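Just one chain is shown here, as structure tokens, and it is the form predicted on its own.
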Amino acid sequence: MAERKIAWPPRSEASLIGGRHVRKDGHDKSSGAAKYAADINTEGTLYVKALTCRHAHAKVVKLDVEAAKKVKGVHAVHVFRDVDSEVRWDGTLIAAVAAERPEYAEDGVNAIRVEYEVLEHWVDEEDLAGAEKAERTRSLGENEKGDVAAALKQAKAVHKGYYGIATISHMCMEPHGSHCEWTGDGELTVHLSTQNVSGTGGQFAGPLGLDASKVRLICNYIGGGFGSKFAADEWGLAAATMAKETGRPVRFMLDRPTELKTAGTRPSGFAEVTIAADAEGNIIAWDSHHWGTSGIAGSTIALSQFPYVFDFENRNRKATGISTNTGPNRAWRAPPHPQLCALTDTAIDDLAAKLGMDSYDVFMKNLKYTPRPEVYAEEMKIGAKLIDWKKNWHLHGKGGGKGAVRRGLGMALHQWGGRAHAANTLVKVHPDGTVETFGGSQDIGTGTRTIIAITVAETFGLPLDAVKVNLGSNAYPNSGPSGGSTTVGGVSGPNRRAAQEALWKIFDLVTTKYDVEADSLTAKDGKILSNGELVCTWKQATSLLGPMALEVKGEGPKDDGLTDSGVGGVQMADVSVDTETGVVRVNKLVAVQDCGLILDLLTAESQVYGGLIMGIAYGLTEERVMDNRTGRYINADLENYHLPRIGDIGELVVEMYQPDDEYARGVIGLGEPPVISTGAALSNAVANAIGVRVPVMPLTPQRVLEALKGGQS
């Protein structure tokens, strides 16, 4: 018998992998038939509205709740914060009611009497030399490699260069929260919007003095996490507090100012750049401090990261983290490329308009310091093909038009890991020939339901609805959270794993009834075939089973070619920018992005569209606005948080690297590095257009304005 190797297909073989796949839940959520956390209302739910500080910092000083239990409606009180609490950042939570409707929980909450005495805070994330002043700032480290002064003195063009990216907050459309029930026998259920079925389980057993054997954690279905939902939090142990206090369902979501506010923030970074390449654009010389926030932590980008993508010869580099009173940090969608990018790709377009040079030459002469110049190489090659580079690029502000509106281009390139995560699944053939799969993984809107069962049905040769995909419980076999694009590689390489072993044993038997050799077989189509030719149905060979399902366990990552890790990407922006209003608009995105093997196209393609989405939101509009005079968040609301609209968002064009040698390395997660290098494709792109940087991100209106009033460059 010739040895059996798990594998993915030939590319030429396969049947349903790189396929164009409508979703498996595709209906259930256009129809509004899916349910979220915030959808269920079992009898008896009762809702919860919460109190929170409006002090950047401040100690809870009288806190008295007793009017609000006699609130009509109102059966329990849960506070979060004591008398001589302090409170660190505006959006604190302090007290939560639960009551038979909302209106009355708000009435309760309205009856709840606190003092505060207020204390100093801090809440600029951009100005150093204040902070410092403050007592507000602390060294996260410094390096240098090479000889950066030896090289700045060789060089032919020197350019040094201020650049910021603000903080933005997490904004998902199902805002944080949870269902929480108990049963007669002391068991807990929990509908939990999470990105962590498998591992929140016990977050919720071990503060509420349960076995964990006793928490039953659901998410079918969730609206949006992108790094910010892997914990019970303090809310959900509240909500399943209330219900037991009650003996009702308890609903707890947090209404959007403070979802906003303390839910979760991507920190911002400032930098001062010092770079500085030869006469042909090779870059010699990296010379950068810089500094930002996430929160009362006091951190910022990662420093060994930084300058992004590019490992340069001679470099030095300096981090320098402030504090302050504003709302955590939680990892946001490629934890914290973006900002690496924001701060390098600009700084690199600004240095190749110094030089006189057509930026695309600059960053392709400089590939040589990434880590796959080749891949790179072809992605622009790509991309400028797309966008039309060649012919529609010009010097900084020296073309693109000769009235108010001024067109350029920009392009940046980015990377990232999307190494599977560890997982486990169970396939289970029933003898009538219908396959289940099942893990404690979840959808959290990428696909997960469709991509296992292209999986599953690829391996046993059946079509995509052929298999039933169970998911979203902590009672299925334990699987990782989805976050840094692990979940596509979590969840393929046990179930190829699985499904491939299952249909050995099926082969087995096959071999025994139809005497035929095991190694000849192949399932497709729905038929079991031998050389090509038919030996049975596919529900003629699993009625060998027996009476009983045959069930195979699978595990993941190993080291067997399903998946791998390390992608990256280029991006490609064309915009025209009013030099008279400041408004910029979008008018071509070009992403070019590899990925390894596709198991979905137009599940892939759409990973990128919605990354290019939100990366167009913290390029052009999405940032915390902060008051520094009362220490408020003040544009904690869907009207004023701005987002984009449809009529903001231009033409889109995605498309996928797949050349056979991507479709080798097997499965490697894509769901991070589509948003990371729009914002500094963007940026290049307005100081293309205008012929002076707008520093900071995000580029609103007033930003370009400002620079183009300063002339900065």
The other form holds:
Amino acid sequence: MAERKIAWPPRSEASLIGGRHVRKDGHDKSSGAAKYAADINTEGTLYVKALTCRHAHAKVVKLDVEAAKKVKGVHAVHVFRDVDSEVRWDGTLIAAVAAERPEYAEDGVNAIRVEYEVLEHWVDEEDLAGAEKAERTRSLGENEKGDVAAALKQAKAVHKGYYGIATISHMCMEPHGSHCEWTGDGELTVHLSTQNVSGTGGQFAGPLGLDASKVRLICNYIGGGFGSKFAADEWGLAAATMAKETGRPVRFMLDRPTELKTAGTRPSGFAEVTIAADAEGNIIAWDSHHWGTSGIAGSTIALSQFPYVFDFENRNRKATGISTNTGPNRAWRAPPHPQLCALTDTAIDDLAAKLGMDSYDVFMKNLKYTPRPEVYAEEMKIGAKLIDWKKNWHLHGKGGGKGAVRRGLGMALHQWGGRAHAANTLVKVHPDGTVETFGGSQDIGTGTRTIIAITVAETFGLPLDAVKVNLGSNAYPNSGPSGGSTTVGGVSGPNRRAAQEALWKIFDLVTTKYDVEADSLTAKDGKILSNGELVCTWKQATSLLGPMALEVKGEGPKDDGLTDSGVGGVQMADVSVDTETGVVRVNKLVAVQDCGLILDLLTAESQVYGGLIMGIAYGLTEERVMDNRTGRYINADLENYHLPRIGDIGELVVEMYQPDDEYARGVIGLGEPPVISTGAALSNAVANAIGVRVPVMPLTPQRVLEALKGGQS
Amino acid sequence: MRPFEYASPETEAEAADLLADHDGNTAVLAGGTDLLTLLKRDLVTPQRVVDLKTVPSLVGVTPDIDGVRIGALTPLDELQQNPLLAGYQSLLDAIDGIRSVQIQSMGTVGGDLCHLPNCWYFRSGHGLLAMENGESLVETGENRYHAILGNHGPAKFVSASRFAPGLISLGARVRIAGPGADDAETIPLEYFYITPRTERQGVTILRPGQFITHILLPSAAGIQSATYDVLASEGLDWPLVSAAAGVQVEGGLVRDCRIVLGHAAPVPWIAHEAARLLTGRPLNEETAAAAGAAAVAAATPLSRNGYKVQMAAVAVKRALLKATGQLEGGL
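Please give the other form, namely the form predicted in complex with the partner chain, since only the form predicted on its own has been shown so far.
Below is the whole assembly, all chains and molecules, this chain first.
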């Protein structure tokens, strides 16, 4: 130890970094001690039930809430959309009732009289011709690179295919909502289920006419967000307003149908793709037209990222958005990469089948069109070994087998950014040796507390539990929202910087006191060492601080090598398909993933397991079902919105790709990437098993049987 | 949920009296796994809920003349473990297919037989027949889970009972009590279900004040049976379609058999043609497949549920093979 330079410790010297550490909040969460916004229940809390519109498109022509106000136990009625308001999707909030008990609030909702003028709607997101006829489409651009037509003429194999992926809802276990309470001095305390602790206080203050300094926003735990919980939202403001009006705390969590209908969806995507290769399997042309919906705004998957990961020399792409009377989209874990991957890697796989080549070889051959060919190649080799690709792969539909069940392998690959978000931190070392950090970040279930503690404890040479991590309040230094896989870099960088600076200050005190060379000092195992020899204990060192704690602020991101961006991953699936019933079962999924320096291997692997499980969900079971005629989201409940259960998951194998040069890159976010290529890998495995493409995800028994009947390859 | 009276009788006669009040605008609470959902969504709004769990005579499995007698309130997991039911495989298969420990421990066999349809139009308040302005929402709508048989009338939903197919295949009868305190009748289970032509008719023959007290099963001796549920996933879910078979084989030939489809029609659907085709023939992969085809020969799929026709044929084939220990493969 010598030079005072901000850096991660050399890998060989790290004691906590890269190990497997259980979550700091694991016990609190599993024992129920952790309190979520939905658990906050201070004395006098009123409960809210909401009235939503059941029409996809309508105008409010009459709204009478007077009777509701008179219902027993009702204290306030909040109107979201008054007479003359236009409602543009099923599930839109009309009014909310706050009452002593949920049952009274429900009685209040039932007493509201509302009439609508029903207007024409459109909810079909796949039927492009129909949407055009209904004047619901708009061009979102087209652009060409190279010469697609010329390349197609030279091609050995040309494949034309149709692919799609349905709209899904975020399905947070804890719905969107908050608990709002005003205190005597005109301050508002909001317990909000949010991914954006530092950024939402102002969203309450502005509309409520409050000074931002008077909003205390708290979120210690959140039961799922996935990109849908960055805002105060109209229901949050309604809770605060009703709390003010009544002088009582108010808790307003969306009910399950409203949560699914209005609090966020992932846009659908459908594409017609032409893809071509030369005799060696080099992809020489790509031509695609994709469409889909993001709801009433009528957008779809970004044109600029098509085709996904592979930047072919000759490619043309075109996008059309469809405006539907459906709930608005919100960012959903890795937007919009799962859809891009589902519409790209499936087409590559079908092209390989047309060439009569092993899909693995075609992906490998075309890695030259990806940003990180060497890394993908290594990851593919690892994945192939783990799933025994060469032994188990066969030409699509040619695996044979007894009875109705066929087995197949598929793969896909993905990329993501994962740069660090902006954040500040305060590291505080008390004279008694205890350590705290403060940051207005949030632990969205991904281990933020744990990795902050690892960062600081590693720096000070202390055990993990010696660091108290304070987050979840906007009273702490600003920290960015947890979106885009930016949190791990966002919080670890500033904490490392601040902790290193704090340590250097302590070293200076030790140098003076014990007459040792500052450059010779290291902190390890609760001791301060000089050239490896004990100088004093950590507590003896911190006692030199005097009566006051040492506080050091950390900032980020900075260009000092602590963090980086850009990750990749490869996933491979082994599935069985019952060709008589269309039922698909996952036998095994392999994920090989890089993410730079790994702070906590256990947390990193858990991220990937979670991604795979969520990928199985959108790949095989979950979708929003819109009823064309009524315009309603007809499966907006946990019974009909199908999610996989433990028995549907199969064997998951996670391999973190972490050679030394990955460690040297610094910390990169991992939250999103592992969910991206699961769907495409599953689809390719099903195609490999049964010899036909099931074009649209989720791959339900119905779609599998229809594909088998159609026999398209 | 609307306010209601709650009653917990101790005898069947008391229960009948309590259910007959309020002009029969009452509801039976068994395990509650369906009723609570219906109450919460205001799909049923009874003035009184009568909890039958407190009636001892309705719980348990007892030997009966040439068979067994199952109390309608017996929880499913008790049925699963009861040695008296060991030979009634199609019933046990149906319990196994539920996959949810919670439903298995709370749910009752009587409750399952009276379970209202899961049709998403019904469950979102459009009524059993799902009509809007005189037209069926199902016919041209999202009918992927709806009926492929017996769907010519206004009812397009599928019967939700998971046990009725298996029980009917075993020749079950149900004992119904009420509306008078001393009223009781016993009828074959297949006559318990109706395909309604109007909203008010409901899905069973039960009149206000009536309830199932027991299920009576004849001896299973000589009957090989099975239920085959086609389940999209391994967790709690309704079968996409199911089939139950009860078969008697003598000298290598089928002497008698009953084949019943579930989740395929507004009622448990007895596939007489399939049974006729098998009678007098050996039961093997080929004849089972032929029976499956015969069971769906009259199917009239709606706009989006054609896939269920093949699925139902396969379910019949597999139920027959499973009953006779010949089923191999399948997911």
